[in-house]
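For reference, the chain that follows is the form predicted alone, supplied as structure tokens.
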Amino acid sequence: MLFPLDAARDAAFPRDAVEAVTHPDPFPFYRRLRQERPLFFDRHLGLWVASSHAAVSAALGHPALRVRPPAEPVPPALQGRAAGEVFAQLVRMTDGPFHAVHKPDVERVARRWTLADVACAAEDAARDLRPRLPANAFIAALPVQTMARLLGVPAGEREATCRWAAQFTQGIAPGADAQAVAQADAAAAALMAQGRALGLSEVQAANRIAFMQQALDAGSGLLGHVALQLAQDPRQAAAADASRDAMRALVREVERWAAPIQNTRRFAAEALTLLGQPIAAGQALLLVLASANRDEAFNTQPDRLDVHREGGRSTGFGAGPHACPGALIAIEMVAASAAWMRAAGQFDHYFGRCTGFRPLPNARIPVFEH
């Protein structure tokens, strides 16, 4: 074990930052994490955790620390495929004189939509899928049905185009069998087709993918963390319920909360120093987001749910080069969608109980008795 802890805490506690994921309650651990090994080389998983502010932050402004392996720009099970192709044009996995160059167009194009666009779509997607879709489906397909809409696909290729846009996610994905790979393949060359067809340049009609894919797995968590809170807290909710202002103010503070997306990755392209510790060209860092949200020199009393906080401030999107451009359009999404369906009175016994999590390496969403 990493801590010398008795046997009784041990079992109470994941054995790693990864297995913490899923896990009831990682934030007792994660504090640990904090106090006693801030940045260390874990064994285990043969790569460096960062579980501090200071720590995290650290490394998501480090000019050495990559999003992607030197050695690796494209995964090995994705070069020379279709799916690759795309995946070598996302700016969110890219650094350099690539990012440098498309980062800009894709922030202009999450500017372009207003909030009410996003609320309009939102409203809109909870609308068509809550009649037909039990809530473990729901909230896995509200955020990319909400983008596609925003991204202008029209009704009747919406299905095939949301279907497309989580079979190119589930086939990136570390581990993805042969078959997953193959299916992002046929669905990166449908989208770019889509993409081309609307005048867009390849890296636009990649990014544009983009938008989709990475709403999947964080807006779901979001919206799910906001569904257990709505659930658990009546008062809360009729709070929230107030204005959207309120259910915004919710939101915002679920996120650092909850923290639907656990942790990301970075890798040194360099030798290079963090926080005094020695990190070798090559190797790897596992950032653990939800436990610097947690940190007391980021936010006072961290570990209180308080959606009057004032300066209340969250990792979850990321920072520095690889900021995410999509916080405002998320939070919305899930503030929008959740008040839509709670003044339908759409909310009330729709989601169960919560089981457990998805089975995820980096994204904490729930899952839900029906």
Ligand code: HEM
Given for the second form:
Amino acid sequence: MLFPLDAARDAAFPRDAVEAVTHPDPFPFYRRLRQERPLFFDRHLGLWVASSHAAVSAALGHPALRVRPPAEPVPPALQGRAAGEVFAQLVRMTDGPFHAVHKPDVERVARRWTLADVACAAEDAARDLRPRLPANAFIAALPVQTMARLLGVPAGEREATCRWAAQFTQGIAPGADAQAVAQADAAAAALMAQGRALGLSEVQAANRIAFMQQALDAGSGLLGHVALQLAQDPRQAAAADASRDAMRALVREVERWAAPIQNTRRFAAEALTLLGQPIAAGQALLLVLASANRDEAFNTQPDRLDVHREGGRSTGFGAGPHACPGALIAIEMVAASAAWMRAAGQFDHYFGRCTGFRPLPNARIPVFEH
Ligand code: HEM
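Counterpart to the form predicted alone, namely the form predicted in complex with protoporphyrin IX containing FE (HEM):
First the chain shown before, then all remaining chains and molecules of the complex.
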């Protein structure tokens, strides 16, 4: 039986799959979506919502489903502006031949760093930030500061570079106000000038920004969920403290289980059929990656957080042509910085209680008491 979404809904459930991102426990709602309507059109959101692994993976691999509405490669608010010029060249925001040509270059850059390079950069960032920032500011800053170190940004330019990366990210987000867009323009110009000074092409300079921009919210979410888990479960924390491999296993399983990027979107370039459902050209889809990870058809006992699980699988870093090229970097960065902080002491006191999640439509980032 289908459950009503607009009326008489279970009060414990979020209203929809976007509200679910910041809900205290969205997973029972996701389970019900998977069981009763794994792919349906949510009239309230004006989006198709895919929640089963079959629906999410079919959508991630479908050639007619694009990362941008085909008629609007750049959001109108950014068109003709510096931020829009960068946006148009990001592999994250493009499909087709442009994406196919430039994604391998981005992947090559990501592979250039060894795990030791990443760990070293993350520990250095943690050592620098932890004494001067409270927990929420720390998890917001660590990923972008780590990426700035990996990209070779000189120490004296790091604060400004990370601020520009954050301003660019905020200004290109849907619904950004005029001031945020103006700041994103200035930030884009400054970051592109850095890239050109390094001898990079325009596309390379734009995607150098992406390494910092993509790390920001996603990396903060992963670090936040790992910190939460370590603070909540002392036995698990002690096991993770035993070795870097043990900490990495915890980070990987927390990523699957908590899914810091809960959803991503796609837009139909032409009419298509997905799992027997007709989707019209121009319609948008919300792919609930967090729900796909908890699908029994994808993982056994998916609701159990089990660092020893064998063959655990995740769509949390995406899949198909737009799969995240930063997955290994993100896992190592979080494992290394968490291990460094555990060794530094006062871990539980520093993070305190989780009071909720930042108000974002796709990233689930814990907010700590202090
Ligand atoms: C070092 C940190 C990170 C870097 C440098 C990074 C970089 C990127 C880049 C450049 C893309 C665009 C790829 C493309 O569209 O072809 C991407 C996509 C993606 N990333 Fe990451 N990322 C990082 C961390 C994370 C984390 C922690 C998560 C979640 C746990 C994540 C989840 C995703 C997802 C889901 C996509 C695909 C989005 C889609 O297909 O719609 N990333 N990442």
